[in-house]
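Shown next as structure tokens: one chain only, the form predicted alone.
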Amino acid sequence: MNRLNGKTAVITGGATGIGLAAAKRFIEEGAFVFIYGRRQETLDTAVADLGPNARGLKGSVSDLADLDRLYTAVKAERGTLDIVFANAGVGSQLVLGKITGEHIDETFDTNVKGTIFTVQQALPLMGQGGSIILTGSSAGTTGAPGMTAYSASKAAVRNLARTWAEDLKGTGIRVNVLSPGATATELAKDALGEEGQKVFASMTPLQRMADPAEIGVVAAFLASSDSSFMTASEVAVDGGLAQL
């Protein structure tokens, strides 16, 4: 399929996991993709894998100057922007009673502040037919033991889409949330550990973790005109985890 032929996309957190899987799918469907992340070596490896229709830019979503540099590069090379996949996120376990201010700040700076400014600073490059995709989580609906900050931040992301759909009326730009469940990514490994991943897999009706590619293909659907009458929606790709 070439549903994204000629489109330009930005994917934050694009060098690993769901972001990288989405980048591969977007390129397969004809897009030119800028992946954005904090580790230069990981970006370089991802771009080498993705090929000539990818660019890697280093920066943090919580740093507005870094985001300015990202979108300046997009404008210089491509002129306009069609798709923003605000996918960068962090999450780690701290049970109630042990939560620190630093833990809250780190989580919300990336997952909420980072999402807000990733989208806000992209808007001058976007227009009719644009698609914004926000990475939510099943944890934003169900909660998750020991994941107070992460779960709350993802509930906030869900509400951003509802609010922005109102703010973007008349622009032709859509905004939707893609909410994975337990997915076999670097973040899941770090946040949950081996045993935690087994627990979440067992709680999922499909009895396994998702492959990042299974999330990436849904991101491509939301990026394309196949989802042209969708905005403010949440698409759960969670194996049923938050649905029962």
Ligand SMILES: NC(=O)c1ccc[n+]([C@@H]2O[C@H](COP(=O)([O-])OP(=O)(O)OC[C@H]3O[C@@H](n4cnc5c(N)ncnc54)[C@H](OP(=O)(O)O)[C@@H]3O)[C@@H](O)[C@H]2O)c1
Given for the second form:
Amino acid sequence: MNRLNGKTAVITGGATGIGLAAAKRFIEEGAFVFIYGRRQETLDTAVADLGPNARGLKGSVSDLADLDRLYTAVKAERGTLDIVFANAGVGSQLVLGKITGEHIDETFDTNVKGTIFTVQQALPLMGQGGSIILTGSSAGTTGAPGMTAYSASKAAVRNLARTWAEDLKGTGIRVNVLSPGATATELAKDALGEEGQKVFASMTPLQRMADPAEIGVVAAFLASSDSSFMTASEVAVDGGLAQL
Ligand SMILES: NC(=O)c1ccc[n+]([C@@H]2O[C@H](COP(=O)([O-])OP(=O)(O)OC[C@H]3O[C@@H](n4cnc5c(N)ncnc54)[C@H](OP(=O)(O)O)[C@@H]3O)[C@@H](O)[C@H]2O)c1
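Switch from the form predicted alone to the form predicted together with the ligand and print that structure.
To see the whole picture, the full complex is given below, headed by that same chain.
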């Protein structure tokens, strides 16, 4: 399929997990992709894997000067931008009673503030036909032990698409949320541990975790004109976890 032929995409958190799987899929479908994250070595490994239609840019989504550098590089090499996959996120568990200010700040600085500025700084490069995809989570809908900050941050992300569909009226730019369930990535391993991953897999109607590629393929659909009449939507790719 060449649904993304000639398109330029930015994927935050694109060097690992869901972001890397989406980057592979976008490139397979014809896109040129900038991946963004804080670890240079991880970016270098991913770019070597992705090939000549990928660039790696180091920075944090919670740092506006870093984001400026990202979009300056996109403008210099590509001129305009078609797709933003605001996917970078962090998640760790702390039960009510143990929550700290640092835990809230880290989670919201990345998942909420980071998502907002990833998109806001991209807008001057985007226009008609643009697609913004935000990574939500089944945790934004369901309750789970110790997930106060993470779940609240992802519920906020879900609302960003609703609000921005209003703010973007008349621009031709669409914005949707892609909400994975339990997916086999570094984040899931760190946040849930081996035992927690088994629990989430068993709670999922499809009885397993997702492979990141199963999320990346839906990101490509939302990036492409195949989803041309979709905006403000949340697309659950969660094996049914949050749907019963
Ligand atoms: N895995 C799951 O079960 C699951 C379920 C639902 C939703 N999600 C969401 O899916 C998204 C991707 O996560 P993943 O599961 O693929 O895990 P992952 O492999 O750990 O990916 C997270 C990515 O975000 C990047 N990142 C984190 N903080 C950043 C920052 N401040 N600035 C720039 N990049 C940052 C990380 O790179 P650096 O550390 O190098 O910066 C990493 O590449 C997240 O939003 C997560 O909440 C995951």
